[in-house]
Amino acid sequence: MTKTTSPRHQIVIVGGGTAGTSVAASLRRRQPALDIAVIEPSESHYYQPAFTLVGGGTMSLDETARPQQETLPEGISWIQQAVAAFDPKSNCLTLDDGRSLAYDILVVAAGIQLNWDQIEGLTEALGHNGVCSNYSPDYAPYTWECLRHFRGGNAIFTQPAPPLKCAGAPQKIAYLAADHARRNGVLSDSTFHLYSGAGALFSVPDFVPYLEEVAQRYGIGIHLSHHLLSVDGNQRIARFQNTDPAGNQDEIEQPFDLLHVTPPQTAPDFIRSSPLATSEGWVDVHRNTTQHNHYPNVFALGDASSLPTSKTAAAVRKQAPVTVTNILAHLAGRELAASYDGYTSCPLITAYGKVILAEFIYDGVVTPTLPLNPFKESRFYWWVKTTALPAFYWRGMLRGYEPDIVHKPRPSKASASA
C-alpha cells in the first residue's frame, strides 16, 4: 500500500470508513487488477456502533479502533487527504493541498458531518460537568464515567431533527444509563427525560408501540420537537426550543445533573457545495442503483447519499455489494441490475443484556432476517449487537466479503403477537 498521488485512477474512492473501504475490498476481492484509490485523512478507523457500547462502560474504546493502514485492502494507493471539491464535467476533484486527481469512476463515501458548533455552549461543556456524547470516540468514554458516578439527579439526553446517523442511539443510551440506574438503586431518586427534535420516537411506526413500552418502564418522559438551543456547562442548564402541532414555538430551560448530547447533523460541506449534491446536500443518487441521477460515472453510498434510508453500517453492509456490481456493470458497458431496496437495521439496545432489532426497508416496511419477533426484546440480539456484529466487520464486511441471508418482509405489528 503506498500514500502517493498519481493523477488518475481507474477508480477513486472518497471516504475510508465504512461505506468506502467495504466497497474498496470487494472490488479487490472482484476484480484485483483494478487501479482504486481511496481518500481519507484519518489515521484511525473506527467501528462507530460500538460507541454506545463505551458509553454504556461494555467495550473499551480501543477495541472500537483499528490504524487505518490495516482496514484498507492492499492494493490501492492510500491517498491521505481531504477534498477540497469536485468537477464532475471534468472527471476530476480538487484536494485540500491544491492537487488534483482524475478518475474514471468516482464513488462518494465521505460519511456525516457532526455540527457541534450549532449549538451554543456545547463544543465548550463538552467533558466537563456531566455533558458527554457517544457520537465521537473524543466524549464517548466520558459518557460512561458520567454513568457511573450518577447517584441520581436529572438526566437529559436529546436528539436532533433527522437526518442523522444511527438514529436509535441517542435513545439507547438513554435505556442503559436508565438501567445502570436501576441496578444501582438510583432510579427511583432521578428523572429520565428525552428531547427530540424529530416528530416521532422512531421512524417505522409499527416499532414506536414497543419503544414507548421501555421507556415508560424506566419512566423515562419523552418530548418530540423539542431542538436543543444552547448548553450552558457551568449552570448545567440546557435550552430547548419547542414547536407544538400547530406550529407555535416558545424556550424552555432545564437544569441537568447528566446530559447525553447528539449533535444536528447534515452532509459535509464539500459535498453540499457540490455539483454532486441535491438541494438537501446529500450526493444525488438512484435510490436503487446508488449511481448518480446526472454523471453516470459516480456512485455514492452510506451516511453522505440521498438513499433515502436510515444511516447505519447495516445499511452499507447490503449498499456496498450493489454499488460494487453496478460500479463493475459500468465499466464492461452493461446495464446496472443490481438493485438496493433499502434495507437497514437498527439494534435498539433497550437494557444491559436486551435488543430489539429493528430491520426495514423502504417505506417502513418491517423485513427481519431471522425467524424472529422483531418487536420483542432479545438477549440473542445482545450478543449479536455485542459479539457477532463486531466480529463480522472487522473479518468480513472490510475484507470484501459478502455473505447475506435473505430479509423477508412480514405483516405490520397487529400479527406479530408471536
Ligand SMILES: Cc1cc2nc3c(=O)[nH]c(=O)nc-3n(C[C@H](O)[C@H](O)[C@H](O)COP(=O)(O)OP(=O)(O)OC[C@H]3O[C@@H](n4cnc5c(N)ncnc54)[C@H](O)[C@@H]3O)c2cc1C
Contents of the next structure:
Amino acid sequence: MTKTTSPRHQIVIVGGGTAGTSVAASLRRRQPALDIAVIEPSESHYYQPAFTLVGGGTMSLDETARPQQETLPEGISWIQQAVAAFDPKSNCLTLDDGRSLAYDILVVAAGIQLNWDQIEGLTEALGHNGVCSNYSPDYAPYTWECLRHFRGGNAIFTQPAPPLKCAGAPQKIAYLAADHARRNGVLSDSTFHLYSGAGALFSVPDFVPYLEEVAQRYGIGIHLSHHLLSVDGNQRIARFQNTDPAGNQDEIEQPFDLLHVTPPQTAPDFIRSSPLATSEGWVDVHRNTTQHNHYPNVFALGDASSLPTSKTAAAVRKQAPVTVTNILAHLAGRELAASYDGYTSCPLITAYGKVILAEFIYDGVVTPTLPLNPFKESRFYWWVKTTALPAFYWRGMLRGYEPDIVHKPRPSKASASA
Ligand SMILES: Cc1cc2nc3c(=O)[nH]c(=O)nc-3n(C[C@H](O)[C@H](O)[C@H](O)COP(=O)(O)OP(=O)(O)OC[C@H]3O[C@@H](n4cnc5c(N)ncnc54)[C@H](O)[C@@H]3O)c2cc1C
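Could I see the form predicted in complex with this ligand next, after the form predicted on its own?
Shown next: the complete complex, the earlier chain at its head.
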C-alpha cells in the first residue's frame, strides 16, 4: 500500500483578512525565504472599519475594497478555499474540497461569524423597507440610502449582546444618522432609539458618561439588555426581548421607519467544533504571546482568537508583530519574548467631523497614544479615522510595516476620583 502525504507548508495562515494578511506580510518582510500559504476563499479584501463611513455617506464602497490578489504579499501561496476542519495532533487541516494540507506552524485568523439567520425575518427584510446594516458590504450602501431618504419618524439601531467586532459601530451609525437628520431639520420630528443586548453602552466604563452625553444631545433613547428577536420588513415592526435586572423577561414591538441591525456574532462554526477551541468557541491562545495553550506550533489573533479584548483591526495592528516575533522565536527554538497587552481602539464617531478615540488595554485601562484628552470629541481624530487610518491600513499594515507607536496608561476616571 502506498502512503499518500499531504502537501506541506512551513507556515499555513487561515484567513487572509486584516490579521492573516498582516502576519503574512510581516513574516515575508522579516524572513523572505519562509514558505507561507494563506488559505482565503474571498476574491476581495475589505477595509471593514470604513463600512461605517459608507453607511454615513462619506466614503464609497469601492474605496473600501481591493482585489485579494493585490493585498496578499508577493511570494506566498494563496489557496482560494475555506478550511473545514483542523487536526492539530497531526499538524494537518482539511479544506472545503476535501484536500488536506500539513504545516509546521499554523496561524488561525479566520475572523468572527455573523449569524444573520438568528433573527427571524432579517435575511428577507435586509435591503428593503428601511432595513439596513453596515456589517455587510452588501447592505452598507443601503444604510446611506436610508439616511438620505429619512424624512422623520422612528429610527432604531440594534446591537447584539457581546461578542461583536467593533462594539462601537452600532452606536456610531446611530450618531451619524441623528446628526444627518439634525442637518436636514427632521431630528425634532423623529424618535431615535438604540436597543442593545449588552448591559452597558460601552465596555470601558470611563467612556460611558461622555457617550451618554452624545446620545442625550440627539435625544437618542438607550435601552440596554434588549435582544432583537425578529424583523417584519413589510409591516416595519421589530420585536425585542427585554431582560430586567431581576431576570424577568418580556417582549416589546417597535414600529420603525429606519432599522439598522448589527447581527449576533459567534466564533466560526468550523473553529468552535475543532480541538483548537475554548468552551466558547474561540481559538484558545495565551493572552500575551498569542500561542495556543495546548498546541505550541499553533498561533491565533484577531477576531477568531480568545484574546480577551475588543475585536478590532486596531487590536490586530498590535497583535500581529507580537505573533510574528513569537512564531520566529518558536521556529528558532527560543523563548517567546513578545507580549501583547490587550491594546485595542475604537474611533467613536459622534457626529460628521467628530470622533472620540477610545484606546485601551486589558482590564479597560485607558491608554491614549497622543497627549490629547481621550474623552473629548475631536476634529483631528475624525481626520485620523477617515484619512490617516485607511491609508496606513493599505500601505502600512497590510504590507508588514510595524511602526512602534507607543500608547500610555492613564489613571481611570473612577480611580482618579476615588
Ligand atoms: C461595521 C464595522 C465597523 C468596524 N469599525 C472598526 C473600527 O472603526 N476600527 C477597528 O479597528 N475595527 C473596526 N472593525 C472591526 C475590524 O474590521 C475587525 O476586527 C478586523 O477586520 C478583524 O480582523 P480578522 O483578520 O480577525 O478578521 P477579518 O478581517 O474579518 O478576516 C477574516 C478572514 O477569514 C476568512 N475566512 C473565514 N472563514 C474561513 C475559512 N473557513 N477558511 C479560510 N478563511 C476563512 C474570511 O474570508 C476573512 O477574509 C469594524 C468592523 C465592521 C464590520
